[in-house]
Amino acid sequence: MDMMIRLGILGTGAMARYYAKLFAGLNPVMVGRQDGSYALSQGREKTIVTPRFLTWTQAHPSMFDLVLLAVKWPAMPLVQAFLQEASPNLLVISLMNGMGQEETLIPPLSSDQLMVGITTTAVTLYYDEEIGLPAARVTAVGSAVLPLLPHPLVPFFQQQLHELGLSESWKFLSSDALYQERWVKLIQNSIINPLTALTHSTNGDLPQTHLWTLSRPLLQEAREVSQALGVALPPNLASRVLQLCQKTSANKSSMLQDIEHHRMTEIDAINGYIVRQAHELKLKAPTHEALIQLIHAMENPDS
């Protein structure tokens, strides 16, 4: 292998954009369908950035040692044609929304090539007026957490990882414990991102919202569903919630960026997931499965 990590990511959104700053020492290759500069934008600092960029159909995993999947859920059939290709030896990262990356993309990949992990990064894109260019906002700063596989990739990565700087906010822990705190970060989504869809609001206007009383309910569901698959999860995670929407208050949630911009949604992998998950336990979610309707209905206004 050579002496740098040969970096994929997939995606050219803003958590695309992010990571392609983030690892410019690596000289990701960026793959998808927005090619030029954009701007990121992260406190007073701004800087212009233009990755070396693929398309879908000009990309290759050969070319890769190891790809970071930065793209939403209604582009995983592009992943998963991309990595119907995939060696053995390629290591795969997903920080997406949501949770069935496991059913999605095992096969093609194998259990020890896919690393799913959570970020609690926010970005919002927006067009720089100001430059003429695309942008991408980063309105809170957090830390990603990966499993630690047996992949031989892995204590490469973290040399990485250690050389840019980034060995403090990129975490590893046991797959168990990463599955409880994937479960903390699914059902924060679950609540944030469609109430703020539906009220047009920032994540620290919600709880002003009438809206908001539906996140006891959502959580309760929620909560029911996950001790049913023997995830223990803590017992102040109402508190979180709120204090995440305080702590990322300028942020528009990704399902609300969805909506202005009439993409579809995540609602599918995140209450989705939870409703998909009730009813293979004979358990009932039906806050979830009222607001995945409000959510397709505004995806499709004039269905």
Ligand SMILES: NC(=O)c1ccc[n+]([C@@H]2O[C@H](COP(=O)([O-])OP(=O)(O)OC[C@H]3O[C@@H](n4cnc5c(N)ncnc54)[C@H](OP(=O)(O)O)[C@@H]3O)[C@@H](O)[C@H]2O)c1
Contents of the next structure:
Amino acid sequence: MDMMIRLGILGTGAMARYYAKLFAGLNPVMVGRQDGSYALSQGREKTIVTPRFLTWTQAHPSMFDLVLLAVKWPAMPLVQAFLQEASPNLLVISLMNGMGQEETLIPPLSSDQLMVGITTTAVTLYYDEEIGLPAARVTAVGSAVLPLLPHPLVPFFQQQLHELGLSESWKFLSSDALYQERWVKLIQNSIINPLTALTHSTNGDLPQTHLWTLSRPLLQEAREVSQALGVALPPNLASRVLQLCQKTSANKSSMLQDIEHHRMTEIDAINGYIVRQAHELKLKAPTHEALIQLIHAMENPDS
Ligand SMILES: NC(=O)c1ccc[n+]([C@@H]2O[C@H](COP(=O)([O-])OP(=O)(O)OC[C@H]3O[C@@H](n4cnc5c(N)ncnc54)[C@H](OP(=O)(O)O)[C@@H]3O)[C@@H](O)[C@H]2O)c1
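Moving from the form predicted on its own, what structure would you give for the form predicted together with the ligand?
To see the whole picture, the full complex is given below, headed by that same chain.
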């Protein structure tokens, strides 16, 4: 098929800015609340990007073949409403943190239309004083992994990735193998994100804080839930979490950044997902529940 995929990117934040630059060759449309140019820094390179833009009400799913979700979880009701009129031809990709995308978006989508994957790329928002523009900095260039779904657009997307030189960094795995990877990432996030937010520490400093002792029960509770769901987790997960803190030592987790900027966090889609699954399975996850309450109290300091 000789066609250019019509790409829509939902959101205008850090990841959306990164994707709009990465897929500039597809002339994507950003959908959100903030129009305008921005700077994207990666290493020594700085590019000014001015993507096409539509508000949530101006955009319609029929304008796109492929939609990339790049919002934080508090925007999910908007995404859900936006996708109400999606045709079965639309393919939607989420590389958001947390879990529960399927529960939120199927329906309106069918299971063949929603590719939920993970990314190890890290991007931070900032304001570029030098050029006077909102900006995003790529702090780690990682890879994206997506499930190989039987949707007819997938081979064309793979072809486009190839043409854009991205087939090494955008990989495909069977849904089952990816589901296990998603759980590993969920558990890592459920430990590192709230604990760094509560201690105001970088990822590297977290293992030296008193609250790090909670990493054990957090891991244990999450492990019981995932095991009950039949997910085989790697046995060395505790050391992998520690290694991740060391490997990303200078990073401020997204939850810490959200708290610092008085924004809502994604705790309900991370630890909240584990707690909801625990309850359905008649299991307990009291440490996760306690952290959710503490983070909510930090989100609303005046209440
Ligand atoms: N940044 C990273 O390094 C990274 C890495 C891996 C995964 N992720 C995941 O990728 C997703 C996007 O992250 P991000 O870093 O790009 O977040 P971000 O920079 O905070 O951007 C979030 C986007 O969501 C929109 N949004 C948030 N709440 C909203 C609401 N209530 N109503 C309407 N729009 C709302 C924001 O709009 P406004 O700007 O108008 O508020 C913005 O466009 C998250 O799930 C995150 O966990 C991020």
